[in-house]
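As structure tokens, one chain now follows by itself in the form predicted alone.
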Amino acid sequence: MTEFIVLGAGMAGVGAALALQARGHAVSLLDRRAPGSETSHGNAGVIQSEAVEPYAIPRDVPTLLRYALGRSNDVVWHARDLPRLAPALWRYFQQSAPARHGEISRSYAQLIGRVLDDHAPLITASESEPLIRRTGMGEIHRSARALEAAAREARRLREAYGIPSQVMDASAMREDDPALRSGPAGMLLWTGSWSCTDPGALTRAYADLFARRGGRVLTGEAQSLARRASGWQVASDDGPVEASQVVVALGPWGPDLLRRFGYRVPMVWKRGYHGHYDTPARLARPYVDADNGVVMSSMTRGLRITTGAELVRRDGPAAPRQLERGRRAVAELVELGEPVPDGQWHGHRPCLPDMLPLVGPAPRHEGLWFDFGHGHQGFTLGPTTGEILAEAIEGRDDALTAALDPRRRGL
């Protein structure tokens, strides 16, 4: 048995916790806040089983412009904050070209094609099947020509790596949803994703299933980890907690972490929103509003408005525009009512240039391991990336650990 700490109680710090304990594993959870409070908490609650693909940035002039215009609101930036930004962006920019992204893909669509199967046993074991839909998720397009390229995109992912969907016009999809308004063209249904209504309170129940089988869920600064002759330490308020291994599952915090341990990890922080309203009916499932890049979905607070991205450093203003003009857009596909008191939030998910977790031992420090930068999937694969991490331990080599594993990133 080896004594491991895991930094960060979101839903891939549990997912790690999790797999290790399940292998035999002595842990403790760390973190500042409860389980689930942060990015885990603010998320679209979607178990992406479609998203095979990572979010790459367009090559197309149009698509850029329209970005650079601010005509968009899948993506928002600041100019005062280009220059912080830029170096990953670029790097970024590079990695999406589309032979590099068809690579990165590959292994992407690999961790993807399990998450269903490694959420399904903690769910039941955690008890939460009230909290999940196994309705898919919609993708509403407003134009039928929108519609015919989005139906032209899922004949190719299904294709390319067997992922179900289906295409309803107006009247199938007010029929099958009646809470949905008239008006778009149709809709894309990916009917293989799940979704949850409440996604802390998923990531919390996945906790306490953790401290149930005797796992340690602690609160303490995970900025405080230092090493020792033993290994490593880290303060908690229940005194200092030492072992020999420690897993930084700290998302959008993790570079600043590992900045001490001298590791420049490039990441693009990308912001979103969400906000919860009132509305008089409840959505079947949770649905992309394709033209004007935000998510619905009905949750136990209501329902749930989260954006796109918006680039910014992390310390930026809040500056909701987004969330805003979803708002109205969404307005015209449901009956949607007012604001739910302290219903809006904000985080950060931890995009890195390569689009993929680093999950793996650290390059230069024994006995230090990674499992973050998840970008938009943190939800959905936290418990993946805690299985593929807790078999690295135990010795799994192959070509997927090789393309998450830190010491090949350039770290």
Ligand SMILES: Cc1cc2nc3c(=O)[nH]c(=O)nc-3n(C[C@H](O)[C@H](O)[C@H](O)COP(=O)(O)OP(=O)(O)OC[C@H]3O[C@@H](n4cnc5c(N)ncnc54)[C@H](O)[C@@H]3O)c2cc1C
The other form holds:
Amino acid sequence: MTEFIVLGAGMAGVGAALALQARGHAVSLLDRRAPGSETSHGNAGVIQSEAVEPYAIPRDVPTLLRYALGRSNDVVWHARDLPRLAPALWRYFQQSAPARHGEISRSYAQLIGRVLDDHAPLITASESEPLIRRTGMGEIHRSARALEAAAREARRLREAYGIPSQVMDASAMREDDPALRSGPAGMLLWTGSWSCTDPGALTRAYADLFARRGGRVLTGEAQSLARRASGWQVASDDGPVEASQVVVALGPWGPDLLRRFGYRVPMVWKRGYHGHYDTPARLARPYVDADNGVVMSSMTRGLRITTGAELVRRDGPAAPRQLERGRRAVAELVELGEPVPDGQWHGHRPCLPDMLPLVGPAPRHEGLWFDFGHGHQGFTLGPTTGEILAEAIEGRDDALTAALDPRRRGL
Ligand SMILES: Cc1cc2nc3c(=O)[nH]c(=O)nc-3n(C[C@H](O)[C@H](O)[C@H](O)COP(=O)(O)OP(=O)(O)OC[C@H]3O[C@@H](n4cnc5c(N)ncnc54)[C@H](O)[C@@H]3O)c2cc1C
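Having seen the form predicted alone, could you give me the form predicted together with this ligand?
Below is the whole assembly, all chains and molecules, this chain first.
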């Protein structure tokens, strides 16, 4: 009998499966789709070693007004969805108070501080080096004033957490990456971040590594999960699978399954879109267009533009106006080319109001573990939270495991 079933084969589930397997457990990894087909496929592909402080809801009135009046492309919202989202958003707003956000960031920075060390051996062992760039991530600013403000913020992060960065003016930026057009004031280069030219392929490569090391990858429906005398059972295409322990790593769908077991998880789904363009030149690295809330990155299918957050019901209709605005903005920065047919996608950042993933034991069910809610950085964090979950299962108990522990999160 398998000891662990991991439900969900995105970066979080694959990371957990590998970490448990590395400690000698027999593990099955189950998903209704192929590994890395959902959020871990559609993202911007940045392994964000600079993201030491999670996104808080801004508290300054001008920014909130810009959001409220629909003048920002980073965050958009729909009046029809607000009543349903309001309770989780209100909790998110409360957790964003500076003192509380500082406390959360101390835990988050500990997670982020490990991510490169946790990805590196998996990249090597899965032979994924050709997918990885270690050229940092650029943050392009159109005005000198915005660039100066970004440089001040970067100095603060260097002093507080040791995050390396470099400021480049317009000519240094274009010399460094000739694919960029002239116009912007310059960029802040986060020199320590890595990126990936096909996030879904990297997730699949890690899942293949798990299978090569003896793990079972199964197709099945997580909603079939049921208690049995021996522990847990789930239906798969290969028949029923039983295990003494189950890890829920269903990303944006985690709350759906857990509702059946009496847990109401207050998730904020931040929808993002991507589109691909047949851009002639390849960029040296991903760039955030800081004025327009989009990221552009050369990927296997072309230049991928990914958008900021649309606050919506998860299963509501697609309305990719952020992508259209982003396309117009990016066309000012690079020669864009034609859209790639069938190159559009949308998915949801699984964000929790306290900005930390849930990693650890279920509050009221023996043998049930959570590893989801990775928000804006799950592609970065999956291998790390997998390790931390495996360490918690072995009995690690310290300030970081306590901060992530589902039993202390009011569920
Ligand atoms: C536009 C955008 C850009 C982003 N950019 C970045 C970035 O640059 N860097 C970064 O670190 N993060 C980024 N993120 C966030 C990141 O993509 C997510 O946090 C991460 O992919 C979540 O991983 P996951 O494994 O938890 O979820 P997923 O990858 O969604 O995996 C969940 C899995 O559960 C499966 N599943 C769901 N329900 C069931 C069921 N009932 N039965 C069986 N299987 C089921 C799904 O098929 C899926 O494979 C971005 C997100 C978006 C939307």
